[in-house]
Amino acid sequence: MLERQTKGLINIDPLQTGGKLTEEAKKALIEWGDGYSVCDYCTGRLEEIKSPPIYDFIHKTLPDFLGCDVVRITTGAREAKFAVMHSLAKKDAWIVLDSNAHYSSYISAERAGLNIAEVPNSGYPDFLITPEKFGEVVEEAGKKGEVVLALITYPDGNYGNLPKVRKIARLCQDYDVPLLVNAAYAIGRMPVKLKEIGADFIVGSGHKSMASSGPIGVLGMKSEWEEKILRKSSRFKNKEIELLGCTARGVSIMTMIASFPSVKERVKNWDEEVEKARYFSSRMEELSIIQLGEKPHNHDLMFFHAENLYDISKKMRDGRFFLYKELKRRCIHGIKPGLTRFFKLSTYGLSKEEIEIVLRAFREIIDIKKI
C-alpha cells in the first residue's frame, strides 16, 4: 500500500495548506474516484451536467463567488491562463506580466507565441510590483507592437505580495489592454471578485486554495470575452476549442463542489489568517529569521531569509538537508528538502497551538545546533 510519509504531520507547505480536503470532499473522493466518473451523466459538455449539480455550480455558484459573468473549470490554473493567452495571441503581439509571476505564466505565453515584457520588482527585501512600474512597461511594450494582454499575480507564489491590483486594472483600462489576474493563492483563501478589481479575467487553483483534489483550476471572465475565449469547434459544434472539449472529468470537480460550502465560509475569516501570519512573521524575526516581501504582510504565504540556519547547515553532517530533517523529527512538513537559507511556508488553516509548535521547533533547532 502506498502511504504518504507526511501523514499526520503539521503541514506548512504553501502548495497544500489551502488545498487540504474537507471531510465532505474526502467522501466525494471515494464516491467519484472511478475514472471519468461524471462522464456517465454527460451529454457533451461538463458544465451542462445537471445531476450531479455541476451546471448550477459552474453557471450560478462560482460566478457569484468570483464576481464575474462566465466561469469554466479547467484542468489547472496554467491551462486557464494559456486558454486566454492563446485566444488573444496575434503575430508579433506582446504580453506584459510581473516578474513575480509563476513560471507557468511565462511558459504559457511562450507556447502562445507571445513576446514577453516583464515588469521588474523592487528587489531585495520587498520584491514589490508597483502600478507605476507596471504602467511604464505597458507603455514601452506598446511602442514595440500590440499588447494583447497583461497579467498580474495576486498574490505571487514566492513572497505572498498583494500588489495594488485595482490601480493596475485602471492603468490597463487606460491603455485598452485586457488584464488577467492570476489568483491561484487567493481564490478560496481570501475575498476576491473580478468586477470589484476591474480586470477582465481571473484564474484560480482548486488544489492550491479551494480544498479540492487536483489538478483543477477555475477561469472567470466578463461576458464580453465569452465568444472569443470559449469559441466552439466547427466540426464538433458543442465543444469549446480552448478547453479541448472538456476538462475536469471526475473526482476533481466533485471534491471542489463538496468542499465549496466550507471554502465559502472560511473566506470570511481571512482577517484572522492575516493576523496569524503577521504574528508568526514577528516571532520568526525575533529569531533573526527575516521575512521578505511586503510588510506588514497581507497573506499567509511567507518567504524567509535565515542566514543563521544557513551557517549552521554548513557545519552539519546532513548539510543543507538538516532543516528539513529536524522539522520532520518534530512532525512538521512543508519546507522543501535542501533549503535552509531561503524558504517559504504558509500558516493557512493552522491553529494557534500548531503555530506555536512550529515556532518552538525553529527555536529549538537554532539553540540545539549552535556550535
The other form holds:
2 protein chains.
Amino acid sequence: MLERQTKGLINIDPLQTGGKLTEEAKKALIEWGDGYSVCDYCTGRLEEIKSPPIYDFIHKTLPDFLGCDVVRITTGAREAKFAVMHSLAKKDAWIVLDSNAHYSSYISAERAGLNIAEVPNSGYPDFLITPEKFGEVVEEAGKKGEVVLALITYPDGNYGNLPKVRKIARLCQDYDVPLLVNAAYAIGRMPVKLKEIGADFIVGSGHKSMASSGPIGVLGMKSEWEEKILRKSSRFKNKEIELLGCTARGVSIMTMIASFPSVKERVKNWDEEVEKARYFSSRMEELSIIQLGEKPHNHDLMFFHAENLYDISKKMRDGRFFLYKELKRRCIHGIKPGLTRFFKLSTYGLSKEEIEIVLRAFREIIDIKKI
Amino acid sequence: MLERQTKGLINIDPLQTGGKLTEEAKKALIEWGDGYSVCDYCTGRLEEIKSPPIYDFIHKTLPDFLGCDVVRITTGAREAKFAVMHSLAKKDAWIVLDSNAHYSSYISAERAGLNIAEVPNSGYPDFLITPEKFGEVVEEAGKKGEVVLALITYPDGNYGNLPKVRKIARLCQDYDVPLLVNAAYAIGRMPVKLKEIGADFIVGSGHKSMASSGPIGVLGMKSEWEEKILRKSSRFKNKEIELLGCTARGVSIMTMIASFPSVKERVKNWDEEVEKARYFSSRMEELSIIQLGEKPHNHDLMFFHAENLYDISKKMRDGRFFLYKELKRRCIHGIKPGLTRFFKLSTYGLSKEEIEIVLRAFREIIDIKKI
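Counterpart to the form predicted alone, namely the form predicted in complex with another copy of the chain:
Everything in the complex follows now, all chains and molecules, and the chain you saw is the first one.
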C-alpha cells in the first residue's frame, strides 16, 4: 500500500489547499476510477458526452461560472496556455508576460517558439505588476515585432498579488493584443469572470483550485477565438487539433464535476478567506515575520520574509531544515523543506482553530532560540 | 451522486478492458485523490520525487519494463507522440504513418505542422501493414522532403493487427528515419521492448492498457534522443520544455504505480489472452460473424463483420441500436450504440465464463430473426 505520509496534517501548501477533494469527489473517484470510464457513451467528443453529464458541464455550467462564451477542458492550466500560444504563434512573434508569471507560462511560450517580453514587477517588498509597466512593455515589444498575445497572472503563485486586470485588459485592447488571464489560483477560490475583466482568454486549474484530482485545467474564451483556437482536423472533422482530439478523459473531470456545486458555493465565501489571510498576516508580522506582496493582502496565498527564522536556522542541528521539521512535529505540512528566510503558504479552507494552531507553531518555533 | 451506469456489466470495449483498476490502484485512488497530492515532497521535477516512489518507477522500473534507456510520464499517449513530433518537426518536413494509425497520431502530426505520408493497408479483409509498403512510402516521402519521423501502430486500435515491427524498424534505420512505435494497446497487455524492436521511441497508455486512471501515457526512448526531446528551458534549467515542466502530477501516476506489479505479472499471461481471443473469434465465425484483420489473430482486440446482424437490424424496432440494446439486456457493454455490421471488441481479462456469456448472447441475438 502506497501511503501518503502527510495525511491528516494541517496543510498550508498553496499548491494543495484548493485541490483537496470534497466528499462528493471522493465518491466520484471510486465510481469513475477506471481508465476511460467516462467514454462509456462517447460518440467522439468529450464535451458532447451526455452520460455522465459532461455536455452540460462544459457547455453551460462552466461558461456561466467563468463568464465566457466557450469552454474546454484541458489536461492542466499549462496545457491550456500552450494551446492558445501555439495557435497564435507566428515566426519571430512576441508574447508579453508579467514577471510574476508561473514558470509554466514561460515554458509554454518557449515551446511555442515565441519571443518573450517581460513586464518587471516593482521589486521588494511589494512585487507589484502595474498596468503602466504592462502597457510600456507591450508598446516596446510591438516595436520589435508582432505581439500575438499578452499574459497576466491573476493572482501570481509567489506573492498572491492581484494586479489591476481590467485596466491591463483595456490597455491590451488599445494595442490590439489579445490577453490571456492565468487564473489558476483564482478560479474555484474567488469570483472571477472573463467578461467582467474584458480579456480574451481565461485559464484555471482543477487540481489547484477546483477540488479536483489532477491534472486538469479549464480554458475559457470569447467566441471570436473559437475558430482559431479550436480549429478542427482536416481529416477528422469533429476533432480539435490543439486538444489532440480529447483531453481529460477520466476521473479528473468527474471529480471536477462532483466538486463543482461545493466549489461554486465556496467562492461566495471569498471575503471570509481574505479576512482570514489578513488576520494571519497581521499575527505573523507581530512575530516579525514580514508579509511581502500586496498589503492589505487580497488572497490566501502569502509570501513571508522571516529573518528571525533564518537566524535561528544557522544555530540549529537540522540547519535550514529545522523549520520544516518543527512544523511537521506540530502536524503542519506545506512549507518546502529547507526554506526558512523566504517561504509562501496558504490559509485557504483552514478553520479558525487551524489558523491558531499554525500561528502558535510559529510562535513556539521563534521562541526556540530563547531556550 | 454521479453513478456509472455500466457498473457490473461484462465490459468488452477495447478502450476499457485494459484500463480497469486493480484493487491496489483503487486504494491509491483514495489515498492520492487530492489535486497535487504527489507534490508533497517535490523539489521541482516529477520524476525526481522519492516519496511517493516516483523516482524509482520512472528511472528504473519503467525503463526495464519497456526495454529502453529513458522514460517520461505524459498526460496520455497522444501527448507523448506530439512531444516527439513537435521536437523533430521542421518546416516542410514529413512524417510517415501507417494508415491503421489512431486518429490522434494524425492530429498530433497536424498540430506539429508535419506533412503526412500514409502507408496504405492491404484492404479488406486483413488490413495488413507490410514492411514492403512501409519502405516504399518512406522512400517516396523522402523524395518530397525530409522525413523526420515514421510511426507504426502496434497493434492498431481498429483490427488489432501486429505488423512486423522489427523489420519496419530495420527499414527505417536503412533510410535513417527515426521510428516511433505507438504501443498503446500493447504496453501493459503483452511483452514489448523497445530494444528488441530496434526502434527509437515507444509510447504507451496507462488508462488504455496499464490499469491506470486516465489520462496518462508513457514515453520511452533511446538515450541518443534524450537531449533533443527532453531539452530544458533556457530559463528554468531543470524543466523540460516538451513536458511543459511537469505532466501527470496526481492520482493517474499513483494508480499506475499501484497497478504495476499486477500489470507486470499479467503480461506474462499474454499467450492465454491470445488463445482466448482466437477461441472467441472461431466461435463467432461459426455464427457467420467474420473476424477481419490478422488470422489467426494475435491480440485481444478484434474487428468483426456481421452481415447477419445488419440484416436483422433492418427488421427490428430499435433499428441499428438493437444490437447494443440486446447486449445491454444481457449485461454486456462495449460495442458502440448503433453499430451492427462492423464493430470491434476485446476479450482482454475476461474469464472463460464471461467469454461464454458473450458468445451465448451473440448466438441468441442471431436467433432473434428465427422467432
